Structures are given as structure tokens and as C-alpha cells.
Amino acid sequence: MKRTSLASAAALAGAAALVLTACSSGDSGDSGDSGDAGGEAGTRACVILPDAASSPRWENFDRKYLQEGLEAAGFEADIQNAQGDTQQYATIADQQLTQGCGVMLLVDYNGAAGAVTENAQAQGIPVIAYDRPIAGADYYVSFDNIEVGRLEGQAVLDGLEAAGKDPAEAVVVYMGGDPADGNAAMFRDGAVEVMEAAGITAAAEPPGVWDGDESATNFEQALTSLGGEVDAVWVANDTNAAGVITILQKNNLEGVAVSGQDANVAGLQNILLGWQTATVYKPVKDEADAAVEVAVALLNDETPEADQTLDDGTPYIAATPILVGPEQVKDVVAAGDASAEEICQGDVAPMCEEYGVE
């Protein structure tokens, strides 16, 4: 498979992800769209992140990029994390709305953002669904999630090819994400499109989760049901993949194709060590920058335009994901979304030297 370079993908995302059409050239951050919030509320962007467990990206990258971008544009950023608690999510939203918001940028967690979206819009406050779709949101900013799935499916095929195995004869387990996350179905749809075209059918498919420990347990049960035989595992993200890999290691099963997503430290280490075939790298800054552009436009009483729409008509700004194998790990580090110091520990150090990760 021809792999897209980081430079070309970033250029594509920057060129195509978002066009902003100004309705006015106002010189202040006060937004006429902030409705009852009024006053200084029109200069506040209220952001809720979902947790810190499903992926380290939320606190390590999204928070930083969103805050830097919003503040550089002259707006206040109130960014809080629900820590995997839907009640806490609602409480944070109530507090933010009481203080006033000119726009809300929400990452959904188990459907908690739905009621918050309705409440905000009832007050005249536009809502941006960030990374995960939210029914009724004014805008959706994410990566091309079907393409993420396609790349994951391609990683499975690449791993099978490297092992000299026929996809149509391979024993493949599907390990998806939590179905409460609207992106999980898109990841699966994209992956299945690619895998089934090559003749793959799921030998087992445990319930989807976003949790490494649960994934390990679920995969171990699936592996037992298959008599300990597996050739590939489609896994929806790196955290879940790490759980799957612990079971492969426990059973001394090498050469199994394993996909992933997020390019987190553990995922990149597993790729360098040969336990994971590839990950889908989603340059968080591309997504965050696009979301900031939409938020700033709304705060300035301008109208953002999107290049796509969801099935329900929600304007959709989609950044471009990138497939990363061992040869591309150095590029993720060079882009600033991973640290060689963190990755190149212990047994990984000689692999970093081999693949130029520094």
C-alpha cells in the first residue's frame, strides 16, 4: 500500500478542511450568537473533554492545542474534563453555562453531550461536536472516520501479507470501540469495507469498549472460543490494542496482524517491537486548529463553511488521517505528537536506532 506522507497529508488537511466565510468584519470577540449569555460571555469558549482513560490525547494534546489556539485569537478558553463520568459532564456544563459561553465545543461521552447541546442552543449558544458526533450539533469537526477505519483494515491486510497468510482463510477477530461513541460505527464500517473486500469475515466479535483491560479480557475469551487460533485482530485504537497484545504475549502468539489508532506511546512502541502492525495517526493539531477556526468564526459572528455533511445534514469538517508503520514512527516524533525519550525505553531503544527515531 502506498502510505501518505505527513507533509502532504498536513497540506491537504490545511487546504481542504475548512473555508470560513465572514459575514462581518467586526473587531471584537463579542458574539451576537451568544444569546442570553451576553457581555463577556461572548468572548468565552466552553470546552468539555470526555476522560483521560480512553486515550492520552485529550489531556496531552487536545487541551493544549485548543487553549493555545483560542487564546491566540483573543478569546477565553474554559476547558474541563468529565473524567469518564456523565453526571460530572452535566455538572461542568451547567457551571459553564451559568458563567456564560459564546460557543460550546463538546467531545461526547456516552451520550452526555446531547442534553448539553439542547440546553446551550436553547440559550442561543452554538455547539461544535468535536471528534465525536452529537445529534443536533451546529458543526462537527473530526477526522475522516470512515477513512480511519479503512486504514485500520489495510493494516490488517498488510500484516497478513507480511505473514504470508491468505485473508480469505485467515482467522480474524474484530475488537471495536464503545458503540455509545458515534465514531465507533464509522471506524468499523471503514475497516469492514476493506477487510471484507479481501475475503475476511469475523471469526469472533466481542462487545465494543474503549478500555484496554476490558479489551484484554474480551479478547482472551474470544481466543479461547477459537481454540487459541488467531491470524489477525482488527482493533479500533491503540489502548485496546495494548490489551489485546498482552494476551497474545501471554499465549506466545507472534506474527499476528494487529491494527490500532491514535499513535500513542504504547502503540508506537508495540509497532517498533513488531507486536502491532500499524496505527492510524491523527495529527491532533490539525483537528484542533480546524475546531478553533470554527469556534472563532462563531464567536466573531461569522459563518463557518464545511466541506462535507453528516447523514443528518450537520456540517462536517474532516481532517486527514495517516497510516503509520515502523518506518513512519520517526515522522510522528518529528511532528511533535510523540517523544523519542518516552518511546525509546528498554527493549524499544535498539528498534528506535534501527528506524531512525530520535
Ligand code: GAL
Given for the second form:
Amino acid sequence: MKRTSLASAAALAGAAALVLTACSSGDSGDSGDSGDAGGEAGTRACVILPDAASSPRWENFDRKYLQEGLEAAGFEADIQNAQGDTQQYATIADQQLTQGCGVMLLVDYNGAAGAVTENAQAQGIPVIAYDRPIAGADYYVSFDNIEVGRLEGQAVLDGLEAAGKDPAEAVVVYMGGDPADGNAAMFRDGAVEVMEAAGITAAAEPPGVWDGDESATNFEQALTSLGGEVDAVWVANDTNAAGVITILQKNNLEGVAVSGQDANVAGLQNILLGWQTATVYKPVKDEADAAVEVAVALLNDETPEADQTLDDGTPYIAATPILVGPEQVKDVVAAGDASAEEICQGDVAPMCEEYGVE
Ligand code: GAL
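With the form predicted alone in hand, show me what the form predicted in complex with this ligand looks like.
Once more the chain from above appears, this time first in line as the rest of the complex follows.
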């Protein structure tokens, strides 16, 4: 078997750079590796995205960057979206496998990727867990998700400091992501590490979800249970933060620290307007490029190596997240991951001028 070493080199301008450091053909034959799908199937990369509602990233960025990267490397990209439906996830996977796949890149949705992974591997097709972990996957390509959480915790502390509040005395609500997403626990672990070190404990913690409307409902109940008092909300992503912010606005609660993730348009607008302290910007192209590099190596029947592993031993390649407050919104625009036109609407326009977003 040929071996290719993929090492995530020092983060280059916030990107996890992957370097093919070695590529030598093995001396022994391909010992029992049934991974050579051969023919047309061997040139196809099959990708399943989870939904469109939890974050705009999947359709706006992941799809585009994965497709461009795979096609530029000369492979066919079959990219589909399960639209938040585990049944549809299984159906898409069956169809893709019937047509043939040389590799699968799966973003898990509610555990649906587990059975697909087993099925693919039984046919000798390697599986890359893309963005979210999947038990038994051959590779996990994502961001450093504990670090994502730490940056969210930092946003909470920054917002409290700006409001002149002592973290150890602050009323903080924890609004995590859907626990069916393996990343949600990592985001929470990182955030709690930073918040606890500053003396914060959760005043209330509704169930985790990836849904803006549900987050609004859950947060409103938590706020009522706290007698309408809140100083900070640790929120795991921008879609949920937007839901929380509708309730803060409804109750005229200004100056509350709020975190988020994904640097989506609503999040960036809320940051410029002062309703959200910061977001964790994850340049999706870094993650997609890393996944394409692993996929292409596997399609070429090479064995990529990663320089980290998850607790269960899965090789893990992690891109670097970046904290974005009002001053950095322009950097996300400059990188092409948000458009000033979309952000700078209505009330936001003067803030765009103030922060140089154009
Ligand atoms: C996470 C992902 C985030 C966010 C969230 C909601 O797994 O890493 O970027 O999009 O899901 O979909």
C-alpha cells in the first residue's frame, strides 16, 4: 500500500495547511485493501451535507468550496443535502453508493452518518467525517472545535468586561448546540473551560439545539425563570444567537454579552449593531481544502496521515478558528466569506461606515 503523509503544518494565516510530505509506493502488494473501487466509481467523491436551517454555511460555502476543490483535482463531486431528514440522508447515501463512490465525505445529521459509514466501509470505500465527528470514520477533518468553544467563552468575558461587570457575579445563560452533533460537546467544553476560569457558572441551561426559533423560545423561558435578569449568554452559533437576540430586544435588554459562531450575515449585523459581542469565524475554505486534500489522496489510493487524533483514535486534521468582533467584520468581507452589500442594509449601514466594512 502506498503511504502519503499529510501533516497539518503550522497554521498559515489562520489556515490549517496540509502538506504531502511523503509519497512512496509500498514494497508489498496491496494487501487485502478492498478500497480500490476502480473505474468510474473511483473518480467520484460522494458528499452529504446535513441541512440548510442550522447554518447558511453548508449551502453557501461548504458546497461551493468542496465542489471547486474536487473538480480542480480532476474528480467528480456528487454533493447532496439531507435537508435535516435522517431518512433522506440514508436514501441519498444508497443512491450515491449504487452509482459508485471512491470516497465519501459526510457531515453527520442526528447520527444518520453512522450506518452510512459502516455500509461504505463494508464496500471498501473510505469515509471522511467532514466538520462533525462520526464514530468509526477513517478521517475527521474539521476546525479545532475546543478552540472554537474557548473563543466563544472569550467573547462572553469580553462582553462582560465592556459592560463593566464582574464575571464571578454575572448571571450567565448557557445556550449550547444540538447534542446529536458531536461538535456541540467540544464547543461547550472549550467555552466552559474559559468561563469557569473567570468564575462563571451557568444560571440556566436549556437543552441544546441548532435552531434559531427554538433558541428564542428556550431563552425566553430561561429569562423568565431568572426574573428577567441576564448579563451574558454563551451561545454556540450565530443562528441561535439571532434567536436569543430577538428576546433581548423584546425586553429592551441592552449591553448583554452574547457569543456566536459561523460569521453569518445575521451574526455580523448583530455584532455591528452591538447586540452580539463577537462570533467565531471559521474560514470554510481552509476546512474544505483540507478535506479535499485527504479525499484526493484516498481517491489516488494513498494513505493520508494526520498529525492529531480524536480520543477514539480517529486521525484528525483541524483548521484554525478566528474571533471576530466589530473591528474584524471587514476582514471576513475581504476574505470573500461575507458580502458588505448583504450586511450593510438599513440600520447597519452607518455602522459599516464606522467600522470600515465596504
Ligand atoms: C456545527 C458546525 C458549525 C455550525 C453548527 C450548526 O457542527 O461546526 O459550524 O454550523 O454545526 O449547523
